[in-house]
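As a starting point, one isolated chain is supplied in structure tokens, in the form predicted alone.
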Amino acid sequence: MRSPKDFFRPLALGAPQPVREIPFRPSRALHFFDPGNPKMAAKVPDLVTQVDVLVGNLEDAIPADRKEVAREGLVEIGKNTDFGDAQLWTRMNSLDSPWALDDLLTLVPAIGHKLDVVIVPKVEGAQDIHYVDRLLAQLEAKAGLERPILVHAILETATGVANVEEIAGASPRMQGISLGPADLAASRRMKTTRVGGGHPGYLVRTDPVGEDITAGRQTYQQDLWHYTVARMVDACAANGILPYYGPFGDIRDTVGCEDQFRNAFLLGCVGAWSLHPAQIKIAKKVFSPSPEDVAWARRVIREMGDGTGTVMIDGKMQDDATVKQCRVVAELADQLAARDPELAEAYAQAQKD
């Protein structure tokens, strides 16, 4: 473990200075695309106006014989696309694969000045982040980059979940962590073949009434991922980085997708993955506070004055703790409104009503 005095020193001579605070930029929808697919690549210029983050995927879903094609495709897209306010991320191949090293050796010199974040899959401990951290510093120095590329980890193994706190604090580069439910389910030997979402067999049942133990008993489906998401959120919050829900694999089930994303939003996540354009709108809606919630939060902040003491608003007690909650909502709304004119208008109108 590095000394606290050394934590924010560059790991290579000539590398850019590490960031001391992770910048919050809207990242409600992390939209994955195959950069080696010409049809998907052709849609990128339109997508940059729709999403907060575009993720050039090099790992899962890219066949082994197309890894190099995808990597070179991402280089071309990075060089030739004006991303405006949108961010460009990539999900590199896992560190135990034969493609991971070449991913970084190719991308950082070629498009490191465009690349905001590298997603590292199947992270199991701080050692994985340390390896990527040092390598990125060396490559940034060689390429003459002026800002560091940040790192995002995916929780996809039981070991990773067990070490999530040390992963979150492993490097100043750590931007955030995402839940990877499919690989994590396999690692835990969970008996589900779904990619994210719930399961009809994971439920609780009301108590029996009378002698018949089957009559009139209601069942309620539970969230398979509640514990993991909550632990991930705590680890991220404690280390000043950002938590994300991962993929929801049933593209047709837009209702279930919205519910799962909202659960994550309420627990503290700032965004989720989108695997299909239909999920972009869902993520942007869910991970943006509603105009009504924003108007209420601003009212509480206004009436609480200096933020101490208590006031009654519409029969509800507000105090020091609730004003902190309201500031979370209002500050997020301000950050999102700065990028999204339609959202800014909706928030302003709600304030007038």
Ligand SMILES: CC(C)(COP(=O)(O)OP(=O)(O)OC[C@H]1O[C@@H](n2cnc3c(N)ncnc32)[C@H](O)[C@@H]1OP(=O)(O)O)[C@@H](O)C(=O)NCCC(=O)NCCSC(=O)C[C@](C)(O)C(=O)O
Given for the second form:
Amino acid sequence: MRSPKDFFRPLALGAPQPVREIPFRPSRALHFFDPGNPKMAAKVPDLVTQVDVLVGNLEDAIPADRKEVAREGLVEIGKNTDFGDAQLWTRMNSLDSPWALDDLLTLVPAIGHKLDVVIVPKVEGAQDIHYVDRLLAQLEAKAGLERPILVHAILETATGVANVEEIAGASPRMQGISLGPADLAASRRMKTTRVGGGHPGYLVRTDPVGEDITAGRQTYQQDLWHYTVARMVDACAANGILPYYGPFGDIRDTVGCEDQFRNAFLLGCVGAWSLHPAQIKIAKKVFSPSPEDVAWARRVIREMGDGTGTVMIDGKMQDDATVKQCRVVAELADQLAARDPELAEAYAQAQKD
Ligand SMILES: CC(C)(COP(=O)(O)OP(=O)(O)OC[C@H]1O[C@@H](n2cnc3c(N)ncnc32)[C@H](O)[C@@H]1OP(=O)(O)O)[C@@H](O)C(=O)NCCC(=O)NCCSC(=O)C[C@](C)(O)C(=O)O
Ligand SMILES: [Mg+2]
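Form predicted alone done, so how does the form predicted in complex with the named molecule look?
The complete assembly is shown below, putting the previous chain first.
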């Protein structure tokens, strides 16, 4: 471990100064696309106006014989696209793959000035982040970049989950962590065959009533991801970085996707991945607090005055702790509204009603 005094020192001579706080920028939908797929690449100019973050994916879902094409496609897109308010991220190949090194050696000099975040898959511990941290610093120095590229880890191995706190605090570059439910399920030997979402077999059942152990017993499906998401949220919040749900693979099931995303939102996540254009609006809707909740939060803040003591509003007790929760909602709403005029209008309207 570096000493606390050295934590914010650049890791290479001439590399940009590390950030002291992760800037909040809307990142409700991290939209994945294959930069080597001409049909998807053609949609990028349109997507930059719809998504908060475009993620040029180089890792899983890109066939082995298309890795270079995808990387070169991302360079072209990075060079030729005006991203406006949207961010450009990439998911590099995993550190044990034959492509990881070339991903960084190619992308940083070519489009490092446009690249906001590098997603590192299958992170197992702080050592993986330290490796990327030093290499990025060297490449940034060589390319003369003026701001550091941030790093986002995917939590998709059992070892990674066991080490999530040290991963979250491994570098000032750490921007956030996403759940990677598909690889994580395999790594844990879970018996699911899906990308995220629930499973009908993971349930609790009400107690038997009388002699017949089958009669009248309700079952309730449980959330397979609750433990991991909650642990990830705590690790991120404790280290001042941002948690994300990750992907929901059943593209057709827009209802189940919305529910899974909302669970993550309520637990503290700030966004999720969209794998298909149909999931973009779900993520943007779910990860923007509702106008009614924002209006309520502002009312509590107003009526709580200096934020201490108690007041009753509509029969509900408010105190120092509820006003803090309301500030979380109201501040998020302000930050999102600053970049989303439609949302700003909806929040203003709810305030008047
Ligand atoms: C699911 C797929 C195959 C369905 O693709 P499709 O072509 O069958 O769908 P479609 O409904 O027919 O597509 C309609 C149109 O939208 C386009 N399109 C479709 N998707 C996109 C997209 N994402 N971005 C931009 N455009 C897209 C598509 O090309 C088509 O264009 P067209 O109208 O001109 O013909 C396709 O959407 C896709 O490949 N999505 C990305 C998949 C991906 O990135 N997977 C990896 C992330 S999840 C993961 O890695 C797990 C994790 C974290 O690692 C772990 O849990 O372990
Ligand atoms: Mg994966």
